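A single chain, nothing else alongside it, follows as structure tokens in the form predicted on its own.
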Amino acid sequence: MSHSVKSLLRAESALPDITLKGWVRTRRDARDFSFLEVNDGSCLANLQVIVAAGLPGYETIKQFNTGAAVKIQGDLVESPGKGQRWELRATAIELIGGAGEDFPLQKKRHTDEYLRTIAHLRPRTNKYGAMFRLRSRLAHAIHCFFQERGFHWIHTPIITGSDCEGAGEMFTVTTLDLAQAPKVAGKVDFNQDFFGREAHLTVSGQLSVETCCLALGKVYTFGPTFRSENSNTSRHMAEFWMIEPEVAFADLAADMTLAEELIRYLVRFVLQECAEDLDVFARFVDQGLIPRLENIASHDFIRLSYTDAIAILLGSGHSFEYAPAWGRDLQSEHERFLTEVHFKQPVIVHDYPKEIKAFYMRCNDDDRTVAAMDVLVPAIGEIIGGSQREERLDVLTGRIEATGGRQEDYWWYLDTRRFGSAPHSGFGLGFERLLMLATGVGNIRDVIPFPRTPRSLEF
């Protein structure tokens, strides 16, 4: 059984005859011995290995290049060097998988743009190793948050026949031969396809998880979603992950409270449980990261109506690229002005004009706005979008038709309003935007192992 670098660095006493497997980060040769820095991905730090020149097999040490996979047996002993408590004195070494001089990560620093071209290797760098460990820990924390509060995790479908957002930016799923697709009146005849109708990759699990909310009370979904928007911005990808809770008998105020509790819980978790990996980003990516996270963790979020938000923007005297106006959606520059300049803390904007929001959001009594909310945070802008859902059957059917939808496409969704309808609310949290908030990384392509963007599908 091999030990991890993390467990060895935390050892309380010296350990004889242990085994370590990992990858060489660096090798330095002296006259009578060689120093190896070995990392196995369990933590940011490396373990120093001392290989004496007289060790059997030492003649292979020249093959222990950066990137090589190795197996080391030896004794964990106190290190005389500064900055490290333990080192491994090798008694046997084995090269498991060599890495030649053309291994792309020979240098210590590479640009993010270059590393995106070798996404299959970038987890071996300090920055991306820290990112993907942190991503794993945050995913665990999300489940802990909901499970501790009595939520049930629902696995919603990835293939769907419904468009939750109504934007039409969906990937089509088909088994038809595209070169010889059957057509009727010039259009593809999806009646002959696998599902007998047009199918897509989902843009959201919300509509599906709502059906379970109206049976189980408190539910959430956490999984991949897809959007075929041809966008090359630093905030958009074609494949991303969403956390979408839904709560029965909850109004918009309860929805905002849950969203704030979730963000603050996750930020505190990162600060307390991921300090070593977080330090990489605080030192090398964004030196204002820790104060910003501490500000989010320690202050209540401002709650502000959309109407008041527009008034603040119009009265600010600030020159925006996109002029704010009632009835227009807030742009990223507006969101960041509110959170970074005006309030200097997170803001929840609520009660948006119904014309700029989805059909399922509950209409307010003024018939101009809907019970929608967005959570805005510094450095990111919108990180959560949610609403109280429209539980009234007649109003919901009218909204579907008014926004160009067809009732027959949502018959099962409308059934939940016919049989035991109840007020309920929920929201969507973009996991990658959460990671951008937690790390200060400015490009969404750098917080997911394999980014899917227009004309990019190499890995």
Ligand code: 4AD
The other form holds:
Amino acid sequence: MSHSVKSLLRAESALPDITLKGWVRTRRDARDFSFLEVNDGSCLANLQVIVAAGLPGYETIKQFNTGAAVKIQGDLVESPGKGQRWELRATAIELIGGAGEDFPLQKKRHTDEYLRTIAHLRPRTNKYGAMFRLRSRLAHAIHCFFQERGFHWIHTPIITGSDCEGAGEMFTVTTLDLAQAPKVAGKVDFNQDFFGREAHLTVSGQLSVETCCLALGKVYTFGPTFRSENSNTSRHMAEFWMIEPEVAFADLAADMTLAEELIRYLVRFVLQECAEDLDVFARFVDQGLIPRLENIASHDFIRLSYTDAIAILLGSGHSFEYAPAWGRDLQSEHERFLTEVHFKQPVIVHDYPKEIKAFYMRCNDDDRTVAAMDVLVPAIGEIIGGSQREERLDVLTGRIEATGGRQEDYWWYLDTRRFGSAPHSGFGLGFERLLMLATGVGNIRDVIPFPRTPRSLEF
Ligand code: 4AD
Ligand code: MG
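Please give the other form, namely the form predicted together with this ligand, since only the form predicted on its own has been shown so far.
Now the full complex is given, and it begins with the chain already shown.
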């Protein structure tokens, strides 16, 4: 069995005859020895390997280049050198897969823009290795948070027949031959398609997870979602992951509390459990990262109605590109002003005008606003969007019609309001935006291994 760098660096005592497999980060040749830094992805740190010039097979050392996959057998001993406690004295070396001098990651620092063009190799850098380990750890922490609280994980479908957000920004799924698609009255006849009807990639698992909420009580979905919005920003992608809890008998206030608890739990988790990888971002990406995360972990979020938020923006004297006005959606510059300049901490804005929100949000008694909430955080803006759901059948059907939907398309969703309907609430947390918050990385393309954005599908 081979050991991981992570386990070897934590060794309590010297270990004879161990095997390590990984990739060479650097090699330095001295007169009697070669020094290798080997990384195997188990953690950020490398293990230093000493290869004595007299070792059988030493003549191949020139092929142990940056990027090469190697196998080293040897003894783990205390390192006399500075900077590491343990080093591996090789007794046998083997080149598993060479890497020529054209391996692109020779020098230490590359721009994020360049690394995006080699997304298949960037996990081999310290920064992206750290990012993708953090991503895995945070996904695990999300499951822990919900499972510890008695939530059930529901697997909602990826291919769907309904438009959750009603925004129409959906990718079509079809097996029809586009060049010869059957048509009736000038329109594609999806009756002849795979599902016998038009099918799309889901924009949100919410409507499906709501049905399970009204049976299992506390549920969540965590999976990929897809939006064909043509917005080429640093915070949007066509494919992203979303965490969507849904709680029966919970109102908007309970929803906001759950959202706040989740974010603060996850921020504390990265501070405590991911210190080594987090340090890469605190040092090289954003020097204000740790204080900002500690601030989030230790303070209650501000709660503010949309109406009050507009009043603050109007009274700020700040000149915005888009003038704030009651009835208009908050722009990202408004969200960032509230959380970065005015409050300097996360803000939950609630009770938005109903005209700018989705049909499923519960109408408030004022008949102008809905029980919606967005969690806004510094450097990003909106990270969570959620609401109490409209549980009253007549109000819900009215909202579907008023927003241009057709009741028959939502018959199964409406059934949940016919049979044992109950107040319930939920929200969606964008997983990539959470990673931006946790690392200070400013472009969403750099927190997912293979970003999907308009006109970009290389890998
Ligand atoms: O605010 P949104 O659109 O809410 C919903 O989809 C609800 N159905 C969720 C629910 O109540 N169950 O999206 C939720 C979050 C946003 O706050 C944002 O963090 C993220 O999903 N998000 C995106 N992330 C990356 N790229 C995109 N194009 C995103 N669109 C939304
Ligand atoms: Mg939203």
